[in-house]
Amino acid sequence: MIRIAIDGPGGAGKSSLAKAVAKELGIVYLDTGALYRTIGLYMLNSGIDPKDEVAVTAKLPELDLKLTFTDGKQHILLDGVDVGDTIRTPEVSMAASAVSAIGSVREYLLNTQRNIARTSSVIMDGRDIGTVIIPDAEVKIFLTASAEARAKRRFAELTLKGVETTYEQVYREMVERDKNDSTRELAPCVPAKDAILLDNSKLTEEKTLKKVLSIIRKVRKKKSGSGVYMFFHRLLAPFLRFLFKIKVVGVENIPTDGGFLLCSNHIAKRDVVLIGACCPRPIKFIAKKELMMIPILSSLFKALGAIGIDRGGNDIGAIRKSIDIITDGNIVAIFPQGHRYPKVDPATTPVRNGAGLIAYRSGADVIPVFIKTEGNKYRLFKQVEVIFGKPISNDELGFENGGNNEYMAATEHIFGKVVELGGYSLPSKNEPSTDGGAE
């Protein structure tokens, strides 16, 4: 999951940028400015001065405002009617600036905005998103431009919509709103301390979008620890493949981008090293928490983004983290068997339902992997094959409503594909279990 905050003055192009980013990343776009505009419109329609704090506060309980999303597009219903572009006039803009400075209005909308950010990957634009609404957002950008550039854009936008105004009037209102928004005591429009400043006065929308997507990619890469991972991968992978005499098969089946779940059979601790040395992309392995407590190694595991899981019960936190990592476009690896089974026919071992649960919750496809050795045991100077199978579509896993039975059935289907890569087949179904499946 990722939360992106775009703040800045009016006319900088925050809304159009946020919509474009949301479309590129497939996440929810929440136009917070439209919420304030809707309240400003409501006050104007009710004959209330938007600057009258007492009157505005008294009117809020009567406000019937609903927020809906259709195909990722936001719709605001005021008294059951979609406000559409009626909130985009200069008069409503000034009213929005006035009501947004009133504490009761901000409190009215605060929980709505935070709840959406708490449950979804989201991008919000406004004037205090990174400082007040979601101060823990992973990406914070303060988008600005000169008053002249912003006034030209807003004038062109209004003219295109048939609104009668002049550039001079738009410029004056822009300067006045900038002053009001940046100097008000409550949630002023100022950059968060950790925000990235981006002046797009001379940038096209396309170039602004490219810059922002580049910023987001860098933040995601840093967050995922992939930089550290790939450093060690480049340094060690060739040596490890030589040392363990690894033959890699089917590496072309690994998608070059996007998140997915990787599932493998489990023979020994070195399985993690073998798979990591053969996969060209960073992998987050689900590992038992005990490994995360080993001095020195624990720091390395954390740097590489390993996910510690409590095998003694349902570790909801680890499951959620795994799902977030996948939805952020990364790879999570899990051993469905849950334990190491050397010298044993893998098709006869039990599996746990963690793989099915993560696949269901993330909606991800699955890559089966089989580590093939002589007698299912590592032998000195004997070649090891790491075989990557074709992706298993999430649709193929037969999910309907979720639940332990569906998770187990999906995991059995996945593990069936895993052992098929090694020339085995599952003889029968296994009993459900709920402690995930971790090294």
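Computed from a prediction, not measured in an experiment: that's the story for all the values here. Numbering follows the first chain given and starts at 1. Between two forms, the rigid core is defined as the largest C-alpha subset superposing within 1.5 Å. What changes on going to the form predicted in complex with ligand DC:
- With the core held fixed, Phe244 shows a CA shift of 2 Å or greater between these two forms.
- Relative to the superposed rigid core, the position of the CA of Pro336 differs between these two forms by 2 Å or more.
- Here Tyr171 does not count as shifted, since its C-alpha moves by less than 2 Å between these two forms after the core is aligned.
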Given for the second form:
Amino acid sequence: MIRIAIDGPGGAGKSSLAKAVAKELGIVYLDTGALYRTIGLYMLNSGIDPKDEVAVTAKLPELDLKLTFTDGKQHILLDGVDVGDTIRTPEVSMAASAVSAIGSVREYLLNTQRNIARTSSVIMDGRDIGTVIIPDAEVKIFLTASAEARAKRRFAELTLKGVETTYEQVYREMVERDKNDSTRELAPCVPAKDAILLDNSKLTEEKTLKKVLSIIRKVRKKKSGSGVYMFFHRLLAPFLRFLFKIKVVGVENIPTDGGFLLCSNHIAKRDVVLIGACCPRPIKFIAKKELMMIPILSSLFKALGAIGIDRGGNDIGAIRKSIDIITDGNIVAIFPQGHRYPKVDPATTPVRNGAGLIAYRSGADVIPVFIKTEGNKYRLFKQVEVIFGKPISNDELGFENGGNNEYMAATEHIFGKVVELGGYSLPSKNEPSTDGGAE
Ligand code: DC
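Since the structure above is the form predicted alone, I would like to see how the form predicted in complex with ligand DC looks, so please show that one next.
Everything in the complex follows now, all chains and molecules, and the chain you saw is the first one.
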């Protein structure tokens, strides 16, 4: 999971930036200013002065505000009706600024905002996201620009929308709103101590986005421990590939960025080391919990970021962890067979539904991998091929509503692609599969 807080004064370009980042990372975007704007609009419609703390507080219990997301787009319903652009007028901007200084209003919106950050990876923009709403956000950016630059942008935006105003008026209101928002007693608009300050007065939207994505990438890299992994990878991988006589095929099929699930056939414990030595990006392996208890090896698995799974039942914790790792932009590897099957035609072995389940829940693509050896067994000094196949898109897995049958069918489809890379093909459905030779 990743939580990104974008705070800063109005007109700094927070919402365009947050929208673009959300699209790029496939996470939820919450525009918190829209919530305050809706309350401002409601008070204006009700004939209440947005600055009147007592009247606003007394009216709040009657407020019927619902926040929904359709296709990742936020909608706010006021009395069941989508507020749309009616909250974007200069009058509502001033009302929003006024109600946002009232304690009962901030209290009212607190849990709505926090609940979203608790359940999903999210980017939120506002004034107090990094200081109050998600103080432990992984990335905090305070985006700002000179009042002139911001007023110019806001004026262009309003003109485009057909709102009649002048640059001078927009500038005046912007300065007044800045003052209200940054000097109020409650949750003032100030950078969090650990926020990164970004002044984009002279930056284009594209440049700002590029800078922020690079900040996020660095934070994720640090969080996933991939720096340490890659240090050892660079040191050891060439040696391991030489030692095990590995030929790597299809490495260009590994995307340079973004999370996905990697699925491989399973011959022996060594598979983990071989795949790790051939993949140019860090991988977290899903391995049975027992492996994490073997002395020495367990430390290696932990250092490699292995995810221990209880093979006995549905290990929801491990599945969830894997999904989080993928949605955070990393690679998780799983052996769909669940067991090691040396000396057995892999195409005749059964699979479990875990790979399909993770693909469904993460929405990620899958990369098939085949470890090709003579007789499906490792032999000393014999060449091994590690073959990476083309990504299988999530759409190709044919999910509709999820469920065990769909996960199983998806895993079989994936495993069919895995064995195909080794020149095998799955038996047709009516041939019984064998479980013989499992280790
Ligand atoms: O970002 P915006 O212009 O849509 O915000 C409207 C007003 O809401 C702004 O003047 C300050 C207030 N606000 C706030 O106090 N806290 C937030 N997290 C977001 C907005």
